[in-house]
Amino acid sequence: MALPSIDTSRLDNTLAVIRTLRDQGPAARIDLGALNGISSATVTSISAELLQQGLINERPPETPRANGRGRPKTLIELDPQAACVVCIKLSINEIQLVVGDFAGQIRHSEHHAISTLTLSAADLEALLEDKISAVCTQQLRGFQRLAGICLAVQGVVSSQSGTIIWSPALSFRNAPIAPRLAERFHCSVLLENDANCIASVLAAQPAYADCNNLVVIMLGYGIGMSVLINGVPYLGANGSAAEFGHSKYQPDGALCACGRRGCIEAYASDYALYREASDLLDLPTGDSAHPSAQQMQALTQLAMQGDPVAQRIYAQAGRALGVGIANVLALFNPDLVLITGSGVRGFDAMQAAMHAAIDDALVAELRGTTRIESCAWDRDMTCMGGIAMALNATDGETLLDSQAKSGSATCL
């Protein structure tokens, strides 16, 4: 006997509805079928089968045309209670919580000043579990169900086993952390690198839509990158491919807080440029092991008003941040370099040297056509981009569950 067969296509293209809704908009059925290469028929009953389900809502329809000329468009939009995401950064004594809607906005945001390093792995996983539990009693009422949790974190994790293998926020080592917190709170938990997170909202945006090929990375206490090859991000073997902040410039150079030297790091990150500043000039007091804003943006202005000790510390960071470019360069032969995070409002005392240092490493053929960019840090991309992982993530498995619910007999 023949097994029943799924149809595929079918989810694929309601799959299809729900994130260009997300990332886009509310939208007319007609457009939406041509912005996915659907016909309208089907975006029609993909349409009936998300409104009986609770997944979407149509708007009043848009005032009639002033020539009186065609019918107005009805446009739909994801519901926002359908569902709703929780994303956790975890970062060098810091702790944020973020819950995200169906929509994939942030209705929920807070902070938690936590020494981190103090932690051990099981001091984790009972933290997380108490602060997740809180925000889901006090913040998830509304909400048709939870669909996901996101843990983005600081250094290298395998997202396949849900293990962080290292951080520097922690002092332990290879904890599986995502499947336990799964089992408590019966939902796909991811675990992903927090410059994958940045990465996925960055690629996603229409400036840089033509970058198939793309390299973010991020400056700031520490340095991360991901890579992005045809569009999908490029784990490695266990999840600590693109570490770029660990490969080498100086071999037995500045000590890294990875406890090597001569990593890229140990000269471009926020603590290895407060570290090498703190004997030399005056700056605000703190712990210069871990700078703050207001410690780093001093430094930063001590540059840019021509300061020659800061423009010093800022050129040798450059040089060090062209050198690993420009062995990405040679690599990956990518379309864009896209450099953002904290950090990045020191990047106009680096990129001289940053784009000295390329030159002299590379011929113009290996350098090729790639862009080289900034991109301001005005708002911490790390939660967004860790919504909108978890919700795609789980997309299918709330279809599921409101077809369920609804008794709709559509198999997806």
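In this text, rigid core is short for the largest set of C-alphas that superpose within 1.5 Å between two forms. Numbering follows the first chain given and starts at 1. Worth saying up front: this structure is predicted, and the values here are computed from it rather than measured. First, how it differs from the form predicted together with another copy of the chain.
- Core-superposed comparison between the two forms: the CA of D252 exceeds or equals a 2 Å shift.
- After superposition on the rigid core, the Cα of R379 moves by 2 Å or more between the two forms.
- In the core-superposed comparison between the two forms, V232 has its Cα shifted by at least 2 Å.
What would the structure be for the form predicted together with another copy of the chain, given that what you showed me was the form predicted on its own?
This part shows the chain on its own.
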């Protein structure tokens, strides 16, 4: 039972104003009131505090006056320097570091090739500390504070305890990495599944704004999923919810990277497709258990050009994906299933078989009104989502902190 609490309306309203400014950009007090269902008098009061705390700025009036008569609006905007967050994406053999400012804009991005599978837990911790320190020294001049760090990891993570339970990028398990970093950098550290980060970005797009139940499936080396219920990632009891890739297509079917048989991932992931294909087709040589983007590109192209063997392999993947999605529809009944990730490059070759499998598996009543769509992907989306989530998670702290020192400016 939810405890009915003391009045938190001032905090709620202040956070709502900050988030509206972040999502929609500079806005007038009267509009902030309308958007958030509060009176403009209250916005005046809130914005006076935020100004005093240095979290927002008033925009100078535009010289070429906007349309309409009456007193012109005075726009307020987040002070980008008020805080910053760092997002680190950890994937197989690569880490990406991104810095975002208080207004949610990306300020800096860097990639590092690292053979992640050879790291020990201590190595990873040292590596991350090192990279984050370097970014702090080089990129965070002028920011009032480092509000938080988001670690976006492929695999199963426990956000609550900040533990990486199991990641395909790492050879060790159960690493409580977030508390370590939090202690080292004196800020809150958010540990997130990469699919949840991407889903948060997608959910913020106007085209998907009306989806209260959104499922995002990420095709790539592995297969990930995120379920957003009213915009919030569904995590389950210990963070291993939404493991679509390891739901079943065929009991006793193909071997999966997890060690079990018949997982969707064992049919429709990059490594599964390439495993099937490499014996039968003339494809670029290389580590066929960890196919590169070039290798996958070659395979996809064969299917697109009509090669029957490649087409058969993609159709099989589509069927597995379709049965998996049918289960997702039956169990989650989402408004929308969005398929993305680097693997969407081959989606056209899977699509027909996938839809056939879904129609075959479920009667219309259970398919419901769920839309199933694919969506373009780029590799920066994860960190954009991580930045947004880290800011959201730390706004309360930032507020408290700036109330405490209330104006006495200290820089990093």
